[in-house]
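We begin with a single chain expressed as structure tokens, specifically the form predicted on its own.
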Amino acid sequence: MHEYPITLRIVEIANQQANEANGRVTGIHLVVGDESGFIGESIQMYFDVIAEGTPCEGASLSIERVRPKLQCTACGRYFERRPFSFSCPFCGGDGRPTKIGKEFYIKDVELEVD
């Protein structure tokens, strides 16, 4: 449910760019981390409804997922956590949480300009 206001804002930003360029939106690319708190499928569902009748109508929405990673406190390498383990697969050290996987941003907006 909380994807509605963020999707509305995404459409507003893309529409603003289209209006400034006197064009229409053909694609929007998002980067969404798995731990961002947003669900890509919900964003897609709201996008189709919110974009109707705007310069975004008919545009494609692609979502690049980012899986969360831990950083080893011993060797410093980044790795994806295995189920029930925080151990580094390279050296066996302890993994600590990072910001990787919490991203949420518009990577780019594609426009068609006459």
The other form holds:
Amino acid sequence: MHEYPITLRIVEIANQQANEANGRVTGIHLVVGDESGFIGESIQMYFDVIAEGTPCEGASLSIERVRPKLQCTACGRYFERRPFSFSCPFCGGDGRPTKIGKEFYIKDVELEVD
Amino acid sequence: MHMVKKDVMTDIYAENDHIADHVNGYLSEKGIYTVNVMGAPGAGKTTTLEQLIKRLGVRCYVVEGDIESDIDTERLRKEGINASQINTFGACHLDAPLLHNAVHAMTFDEQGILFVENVGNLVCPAEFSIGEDIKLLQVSTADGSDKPYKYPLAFEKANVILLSKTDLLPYLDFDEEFFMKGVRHLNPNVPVFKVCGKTGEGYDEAAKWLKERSGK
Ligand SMILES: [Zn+2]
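Follow the form predicted on its own with the form predicted in complex with its partner chain, if you could.
Let's see the whole complex now, leading with the same chain.
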């Protein structure tokens, strides 16, 4: 439910891009990590409502989902965690959290301009 | 008519983090050290506040953000603790703008420690910085030993962890070794205090740690 204010912000950022280029938004590319605390489907749900009547109206929202990865402290490789385990599937070493899976940003917007 | 693609790379958290920095700056200037208290509903967060505050011996302030707890605010006030309530309008976590408004409505007459009791939830509160100096995570033995595995981010981001309701240990199948293994993987150096709200056990050590950490 906390996706509403954040979707407002996404539309605001994209509209600003459209206004600067004197065009309209046709697509927004979002990157959302599973551990970002945001759910792509919820953003999508609010998006159409919020975009209505703005340069974002009718734009498609593409959401790139990123699964969290741990990094092994022994061999340095990145891997996805299995349930109830933090062990490296390659060498059995200890995995530590990384930034992968915590992303939440607008990668790019697609604009239609004259 | 043609299409252009514009790289934006804008972090959507940026606005929240910007306000969080402002809140932290405002509080630090007033000599206030801020603790973001996170935990599942019923973990005993309010009890922990009572137990810590009576041991700290410094001026303490409380902001209650938990949706279920205007009762808790009353409870704290009865004990003479300076507590105020944030209306979260049903939100699942506190964010920096909410705390911003709350602290600007408060009077900090003395330097000390501000506890912000976040909404009872192990997911969203971990995502949002509210301008705190540290995050305190409380988990009760009744919550189960698998919590680090199910909610890794809360454990990863915690600066201190309180494992509460240790008096229930004989009655639960809480696997402490499994719990600590998960904690250590996510956060190798985080201090973990075992506490009991009923007997007050463990709170002396936790309060001592907090006092040192806060420098108050
Ligand atoms: Zn490895």
